[in-house]
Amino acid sequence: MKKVLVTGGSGFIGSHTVVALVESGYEPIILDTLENSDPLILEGISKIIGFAPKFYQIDCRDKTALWSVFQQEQPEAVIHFAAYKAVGESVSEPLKYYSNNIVSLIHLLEVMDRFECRKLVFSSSCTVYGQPDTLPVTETSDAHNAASPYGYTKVVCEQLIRDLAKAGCPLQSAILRYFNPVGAHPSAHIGELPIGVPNNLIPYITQTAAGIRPKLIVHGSDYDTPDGSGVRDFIHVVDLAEAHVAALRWLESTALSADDFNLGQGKGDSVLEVVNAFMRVTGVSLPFEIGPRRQGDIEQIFADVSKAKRELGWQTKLTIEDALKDAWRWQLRLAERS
């Protein structure tokens, strides 16, 4: 059983990748601040897998402890989330996003040289192409044109990943662009678990439908677009953290010393498409209404995934219906829970 460590195991997408890890035979330590989580997503990832998985609490920007943890785990390779992602804020708040993320990723990167670990998986973004001249989105698309802070720290980390490649380091890396993820694990013991006011669509739709908030904005009618409304490329969870156990599969069996992938449905849906999905597969009514464009959001984005599926050998097998469903019921737990 190989060790991996997940860096914000903690956190949505990372959370649901320690689990499908395990149910694929890896042993995956996770590092987490809890700055943007909470003890009851630990619990619920120990009732899935029927244990409590190894936890450290540290920030990936102090050495010192990246250090030590690697000294007594040991581990073969690294599947690194930890960062800031909402995009409303990095506009506010850019020197928070440029000191955490992209600092967390060169300490990472110099303690696994130290300890001789050359497998990296990176989260990366569609952030990265900013709002696209042509749809879908390839892997050779510009990635440049970042239209957010955060955007800007995907770009640079991935740069810097690619440049060691260049430099004749050792590491292998598999740099992931997710588009949209969505949905919570089906048994509803984890889910997306914002703290505070949701910056993610799902989420504040959750909470509308639970009393939680008053009413959802939808951000933008006059995109040119069918309905007025954003298009993104949702995909569920569930096959996002199946996507990380592929690429590690794909390192462990590459010559490759770095290579970029799409993770998404490969087709776009509109907010409002999605506000009446939830309503309609659901039952439960939504209140809503249109407000103003939001700084640093695009027109429209969907993925070319053709790649992932060629060179990964995946594919999403939910759809955004299956992850308003999960959604919805991780949110019910909550509410049984406070």
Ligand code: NAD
Second form
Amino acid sequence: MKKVLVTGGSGFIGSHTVVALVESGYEPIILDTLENSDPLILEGISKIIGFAPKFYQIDCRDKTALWSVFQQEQPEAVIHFAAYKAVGESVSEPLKYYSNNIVSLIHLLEVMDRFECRKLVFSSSCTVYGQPDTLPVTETSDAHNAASPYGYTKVVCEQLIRDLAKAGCPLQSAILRYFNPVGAHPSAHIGELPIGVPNNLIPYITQTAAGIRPKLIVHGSDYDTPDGSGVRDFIHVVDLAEAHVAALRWLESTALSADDFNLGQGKGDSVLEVVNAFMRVTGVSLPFEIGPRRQGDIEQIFADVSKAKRELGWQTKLTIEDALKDAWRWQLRLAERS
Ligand code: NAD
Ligand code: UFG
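Having seen the form predicted alone, the form predicted in complex with this ligand:
What follows is the entire complex, opening with the chain shown before.
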């Protein structure tokens, strides 16, 4: 059984990936500060997989601590989720974002090299594309303005990984560009845990439907899209988690040093379509009103996922409706606990 270090493994995508790794016969080791996650998620993972995975409460920026984890565990691969991800906060606190997201990766790469750990799966984002000229966006589309310091941290991290490959470093990397990850595990033992007022659409919808927020504001109805609201490629987090297993298998079989993959459903849904789908699949009413555009938002984006299908042998199985039902079940579970 192969040991895989999962940084940020108690976060939203990391926790679902830990479950997928165990289900596929890997041994995940979680490393997380718990700064943007909670021991509740570690308990939830244990309930799903039937045992408590190894966990280190360590900051990737602490190289000495990272070193000791590598010495102890000798992982064969790393999936690097650990990063800050709030786009708006990155605009007001850019140093916090550049510092964590880039220094964490640099320290990790240095320690991996020292321990001859040669396989890396890196969490990137479709934010690196900005607003593409043509849709669906392919991996070779020109990068535009990443629109936020958060986005630029992903651009820089991707470039760092590619520069290492060009320099002949023996590291092999899969750079995964997620579109909009949503949903929760169908068991409702793990899901997204936004701290404070959610910024993202789906947690805002579920908290509004649960009565925690008075109403959802749909940011913009005058975009050049079929119904005027923004369009995104929403991918169920369970499908996304499985893509990480596929990426590890790809790394085990390829001779390439680095490659990038779009991970989405390959189709766009508008904000208003998502709002209506939520009410339809849950039967719960959702107060909402149309507001102005949100600063920094792009109009629309969705992925060409043919490369991931072809090279990773992966494709999505779940729909936005599945994601909305699972996110709602998770919201109800959180309400029971509080
Ligand atoms: P998350 O915040 O739920 O998980 C990230 C985890 O990393 C958290 O548990 C946090 O405590 C931990 N962490 C942060 N800095 C750390 C550090 N220095 N050392 C150790 N742990 C640290 O986020 P997520 O939604 O699961 O995202 C995971 C990755 O995917 C991130 O790199 C994010 O940028 C990327 N991503 C997310 C989305 C999205 O919409 N969720 C979209 C595209 C890309
Ligand atoms: N939206 C609303 N009302 C809300 C929240 C969101 O109308 O209360 C709209 C947004 O304006 C946008 C769409 O819903 O049109 C999706 O917004 P999210 O905030 O859920 O997601 P983004 O596409 O803005 O960004 C997300 C992550 C980023 C990541 C990016 C690309 O937040 O971290 O996807 O992967 F970089």
